[in-house]
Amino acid sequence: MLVKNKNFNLQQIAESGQCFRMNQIAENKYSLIAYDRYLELEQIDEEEVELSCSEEEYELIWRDYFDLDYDYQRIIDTLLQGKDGFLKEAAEFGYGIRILKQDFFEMMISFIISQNKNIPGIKSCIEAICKKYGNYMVCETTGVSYYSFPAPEALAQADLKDLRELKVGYRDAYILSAAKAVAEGQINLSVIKNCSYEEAKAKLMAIHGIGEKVANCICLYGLHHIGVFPVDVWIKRILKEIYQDEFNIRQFDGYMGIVQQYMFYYMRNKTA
């Protein structure tokens, strides 16, 4: 399945800090595990991406997953036409990033794990959890075997000692709390999807181990509240060094989460 879109860059998306099961497998080629499915993607050129799926599967899952109906170029143009030099550079540098519409529960667990961990460490923990508590699967298209992300009910039955052996550290209790909250109905996916950002954030922060930053990440990457502005160490650095802590997040109200991704990706690569 060939997708044409000038704001769809696989490398930028894979390295944007929002997705932990998207990995490079060859030059310009990536694998992705999401919604119990395995997908391979290849960057053909700046405006074309090849997906290893049928048109039916693309329409059913991946078109929405990659948010391909949203006009990211409009936001890029807004930033390029503005007066903020840093944001101009960030938008130009990260033009192909899109906010993925990922599985809510997977994002809950992933960003709980992300606390005080680097990206390779997060990826390693997530794969270990999938291998122990997920389902073994084989992709019909490619023949590749993989493990799905565990269901809340499976992870809610985990033993703290077993979780600790997967190198999640002190986050073991937080993971278990979140899994139980979903499995037992404290957090209802069909309900929270229809909640406002403030309501969703409050529900998430009521769970042991989820603070404001993690709740904001879950809202942005798991519930697609694209107006949310998570503040991690990279964004804190930008706000302090570039804006002297006087950045007005209201100026891009309604899509600040997308702008945040450009800022994060640019700063992280600029200082690498």
Given for the second form:
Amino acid sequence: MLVKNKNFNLQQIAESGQCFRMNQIAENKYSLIAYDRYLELEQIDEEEVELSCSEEEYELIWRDYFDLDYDYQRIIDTLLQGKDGFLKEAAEFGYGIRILKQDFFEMMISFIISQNKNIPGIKSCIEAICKKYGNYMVCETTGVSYYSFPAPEALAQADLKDLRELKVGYRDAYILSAAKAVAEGQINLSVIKNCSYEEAKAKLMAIHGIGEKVANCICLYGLHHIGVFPVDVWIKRILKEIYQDEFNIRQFDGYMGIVQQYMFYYMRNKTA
DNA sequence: CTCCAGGCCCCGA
DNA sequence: TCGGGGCATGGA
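Let's see the other form, the form predicted in complex with the DNA, since the form predicted on its own is already up.
The next block holds the full complex; its first chain is the one shown before.
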């Protein structure tokens, strides 16, 4: 299944720090596990990506997952035509990144794990959790075996000692409280999906182990509130060192989260 | 070896 | 309401 889009770059997305189960498997080729499925993707050229799935599956899952009906070029152009030098560089550098519409529960747990961890560390914890609490599956089209991300009910039955063995550290209780909140109904997906950003954030922050930053990431990546501006150590560094703490986060009202993604990605990689 | 990571909780002021 | 210490652990 061939997809044409001017702003669809696999490497950029895989390394953007928003998804943790997308990995390079060969030159220009990536694997992805999401929504209980396994997908392989190949960057054919700057504007073309080949997906290892049928057109039906693409229409059902991946078109929406990669937010392919949203015009990211418009935002890139806005930044490139603006007066802000840092944002120009960030837009040029982050060209091809999109904000994925990932699974809500997976984002909850992934960003709880993310606190005080680097991205390779986050990934290894998530894989360990999938292997222990997810389902063993085999992809029909590729024959590749993998573990799905666990359902809330499965993870809610974990005990702290077992979680600790997966090297999640002090986040064990946070993971458990979040899984129980979903499994027991305090957080209901169909309800929170229809909440405003403020309501969703408040519900999330009521969970032990979810603060403002993690709640914002869940809202942005798990609920697709693209106006949200998560502030982590890298963004803090930008706000202080580049803008002397005078950055106006209201200047891109309604899509500040996308701009944030370009800023984060540029700052994290430009000196690496 | 040391330093740091897409932070949060908890405590004392 | 705000600031700082403590926290588990692996990667660099």
